[in-house]
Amino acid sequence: MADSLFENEFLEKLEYLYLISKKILSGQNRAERRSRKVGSGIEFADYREYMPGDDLRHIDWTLYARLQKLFLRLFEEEEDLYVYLLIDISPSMRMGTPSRLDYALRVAAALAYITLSNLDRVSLLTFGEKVEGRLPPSRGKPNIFKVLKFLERIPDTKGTRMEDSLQAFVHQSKRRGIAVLLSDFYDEKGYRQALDYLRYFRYDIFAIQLFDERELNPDVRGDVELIDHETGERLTTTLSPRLIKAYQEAFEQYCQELEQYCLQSEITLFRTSIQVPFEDLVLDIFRRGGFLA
């Protein structure tokens, strides 16, 4: 499935997206990304009293001349930004050709390439009922081939358990950073607790909701058998214009609820049809700001 997504033309497009994103970032007021960890970096943070064994090179002798006490200058350490790409590979993401999963893999590859080119660290995780695969954090543009190899080996999975999967992700991650969640957000147990878990552990969250126009506007009428791609449950019904309209209204209400939740929770949400070129979505992410800036 995924191997045909990353042809030479796609790789050339990644470099184009990086160059454009670099221009967008240069036009924004980029904050210095520094941790709260106090060490021996170059950005002054605070003072504390000298204690035996401390490095004498950090004593502020000017302050000593005024107060007749020894104080150390403390600094904030500049650290790499960590970007985690969390990809839903559940059965509902695999429907259609191309599928939502195909689209998600392209977007993930593009964001990974730009992150690596920016000399930040990127890690990938795939999940369905549980965490299915994980690529440890890496840094530097040459690691894009490791990323693409990982994305070409997507295993089959059953169902969606977003909450369990993201809890496992948090417990396995030592460093906080940006969490980009690519999903259709179809989970019987809902998405709120999963996203709340990321919020509790102070990840900066980018939620990317993917949908397919072909499913929203089905070109079929009459008696049909519907099969739940997640559970295998079957339902025989008659698809009338009235029923299709009700389905579309229910879908729109679901999307509005997700949008409202993200707005209240200060989560950046992107809702996109997979019929939109993936590069348009990637550039929109940078134009909205907050990613790698």
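Residue numbers count along the first chain shown, from 1. Treat the numbers as computed from the prediction; the structure is a model and nothing was measured. Think of the rigid core as the biggest set of C-alphas that the two forms share within 1.5 Å after superposition. First, how it differs from the form predicted together with its partner chain.
Here I59 counts as shifted, since its C-alpha moves by at least 2 Å between these two forms after the core is aligned.
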Given for the second form:
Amino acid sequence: MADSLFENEFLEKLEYLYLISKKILSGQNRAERRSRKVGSGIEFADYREYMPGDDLRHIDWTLYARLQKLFLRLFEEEEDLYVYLLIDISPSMRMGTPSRLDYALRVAAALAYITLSNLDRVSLLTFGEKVEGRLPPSRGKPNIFKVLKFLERIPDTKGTRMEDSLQAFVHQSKRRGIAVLLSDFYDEKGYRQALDYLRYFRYDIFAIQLFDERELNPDVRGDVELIDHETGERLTTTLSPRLIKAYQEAFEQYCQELEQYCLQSEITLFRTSIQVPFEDLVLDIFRRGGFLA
Amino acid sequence: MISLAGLSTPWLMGLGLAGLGVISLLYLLRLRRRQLVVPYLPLWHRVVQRKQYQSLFERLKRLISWLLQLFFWGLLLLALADPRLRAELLSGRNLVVVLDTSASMKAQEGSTTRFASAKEEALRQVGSLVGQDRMMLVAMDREVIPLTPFTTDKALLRRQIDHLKASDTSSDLRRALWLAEDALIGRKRGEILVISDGALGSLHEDLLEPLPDQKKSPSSPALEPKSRAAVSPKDTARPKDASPSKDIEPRAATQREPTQQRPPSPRKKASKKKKRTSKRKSTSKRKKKTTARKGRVRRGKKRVRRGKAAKAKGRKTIARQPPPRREIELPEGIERKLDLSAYTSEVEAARKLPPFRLVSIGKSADNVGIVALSARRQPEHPLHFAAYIEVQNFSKEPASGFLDLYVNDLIVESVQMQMRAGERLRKTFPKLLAQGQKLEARLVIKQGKDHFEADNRAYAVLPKTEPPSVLMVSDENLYLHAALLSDPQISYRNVTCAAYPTTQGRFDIVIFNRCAPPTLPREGRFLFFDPPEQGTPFEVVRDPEKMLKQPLVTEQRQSHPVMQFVTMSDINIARAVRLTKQPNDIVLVGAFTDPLILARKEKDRISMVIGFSLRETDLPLRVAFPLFVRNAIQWMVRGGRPEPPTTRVTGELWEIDLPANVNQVRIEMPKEAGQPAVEIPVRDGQVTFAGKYAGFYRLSAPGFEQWLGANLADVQESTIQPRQMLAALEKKAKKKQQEALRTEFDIAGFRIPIPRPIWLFLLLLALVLLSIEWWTYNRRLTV
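Can you return the structure of this protein in the form predicted together with its partner chain rather than the form predicted alone?
Zooming out: every chain and molecule, the one shown earlier first.
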């Protein structure tokens, strides 16, 4: 899948990128990312008084000579980062060709590659009505193949229950990290509760809202029967230019509500159309948005 | 001001309500909606609910669409209602539909006949009548019969059209036009519509486009004037033409029966026309002085003047060929307008050309048919008949087949025919021993196209004469003996003059030679040769001083049956008794003012006198003598009537001689006609009847039966190629009709033409409305 998803040149570019976490999150293994944990790193962090049992190697003898007190030199320990890629695979994501899901999978694959390239841990989770699939955190570039294999086997789902799915996710994940949520945020019960769960459990949240411009400009006019792709619910109406305009306005309002919420909740939100080239999103938009560096 | 002339009000109401119901139902049901799958319906719910419940305009737009549809339907209905100006409706059209029922309309056109197509067209015309439009239906063949008066009763018109049947006669367009024009006198918005194939005969050359052949060569055989059944017995009588396959000279084909007038040759026509034109001019000058002229004649004068003016300007005028004028001296007090001959010659030329329109029916021109049949007794052998038949191929392809001759339905001759395109073949069948039998010629086409079957059969009835019993009262006269013996039909007995009073027996004819009975019976037929002064019904002077010496024959009544085939102009007569002509006497042969042979027909007695002795003339030595004797005997046996023709022409008036004891005769039509028999009273031993169908007619009365054969035998009718009206006349007629239809509004001095017909504009408006609705729908403005 790597070959089909990404070209070599693109992959090379991805290798220079890494995810920026606003929060310092501790990992298990030493890695290239600094953590708050003071340990055996290289970068000096602080001093503290010597306590019996401390490693004598870290005593600052120069300071002892000057102050006649034993102080221990503390270093910031560099740790790996946990990146959780949460992918909405509900039916609404599967509409159209290419679908939002296709787009989301490519974005997820790219982010996973970036993560693994930086010796961070990446974990993938797909959800619809519930958590449908999960790839445990893995580290190291060779694991990209596991990721891709996982992304190839996306099961079908019937609806969207983001709240339940993310609740299950936070309870199952022991370590915090970056939670990248790829979704259209179309959930009858709303997205707030779901995002709040992530917030409460102190995940660094990046929300990527995907939409399809074709849905905003349906080429059908006149009397139509609208069918909800997930629930099958029907609505008869007459599509007119005014109604379509009103729909576009309603969609914009919906997006603004989401934006407002994310702003209030310190959630970084990217809204992107799947008509935007995938490379632009990853190499340009994410970087400018401070998601990648 | 506006009235509806189309669909009736109940229909309009019904259709209007039905349309309202259907359109409303469709709008209520709405269209079958297209399905659109959306990812998140709650988002649409927000919009749709707001739109549906808040936007009254959206609902109104649907209402507008509904109203547009209703308006469109209303306009359509209004167009169907055919709104017209009330004034126009009140006057209405006066349409004369002349339906051609002549024989050529029987021509086959594909799976149907021309006549069926013509009837359909006539029914269409009936259907087009609206409001106060009136129609008069006229059937036109040789007779022109108005079938209905001007009427708005469509059912009556349809019934009449349904009952119409094509006949086997030619057509008389000119007479039909006269009738139509006369019927339209005093009526506004008159139109004449002729539904015909245009095969109307040479009488109408000035009205119709010439045939393609006519344009090329006027002397084409196809364009010869009509030869209506009509071959002179002379032509078939020639002993030279004994061979059945030998052609007769072309001149013979155009000759007519002795009773019919021969049409003038084109050159003669032209010279006559010139004369007529000059006569007409002088007549019109005379007319100007006459104040007693009325009606159409006055109108005619204008026409003549207009024609002259047009000529002076160098415009092309339409030449008309009125029949030759006969000047008749009218008794004082009788107005000249009653003079029909003057009417036809002058008034017709001066009449306005009727604004007629010709609806041409048919396309085919392929036909092979019998154009002439004549049968007659052969003079050299009275028991033998000779039949003369002409067959013509009118198509552009060669044709072949057989010409079969039947006598009483038994085939007696069959000749193979090979004809080139346009060729006319003439066949003679001599020595037919078929006295009193029915003769029928049938043409069977094996190769070639023949779309007209009516002329594939021709019929004749060969007359039967009973052998007359003759009593010759004469002292020995070998000439008379020889003449009577030459006819095997005649049985005679000879007695001397002295023995006559005691002679017993009943004889058809008594011939007296140089003697006469003391008292002539009141009834009987008597022939006197060289009569004495007493005993004959004629005034005879035998005084030697007063007798005619070597009289010169200067007069001979050739048209009389007795003088048929007989020439006496060069006979020599030593002397003759002086006869005095009485008012009822017919001078058969005369020498200046003195009759030499007289015939008299009284109520019960027919007598003839030859005023010279057979021994004092060379007549008995001539061929004419036995013919004369036989003719005289036959004429007297027939009661002084000519021998009935062997064939009759359909459409003509037949004068049929019948025995004196027949008071009423039943005439049965030919089987093919499918018409009922008719009973006709007999007057003066004669009945008059016009048969329209070709075939054998049976005349019967108690103790009497007679057959007649009638034929179409008309070259013009067999020329079935359809023809159009002259373009100039058509243009003229169209212009006239347009003038009649022009109507204008007078609004404050401005004359604004009213669109006509209004329904057309309504329809256009409806279409515009439909286009707007379609455009707004597709632009989603009204959805």
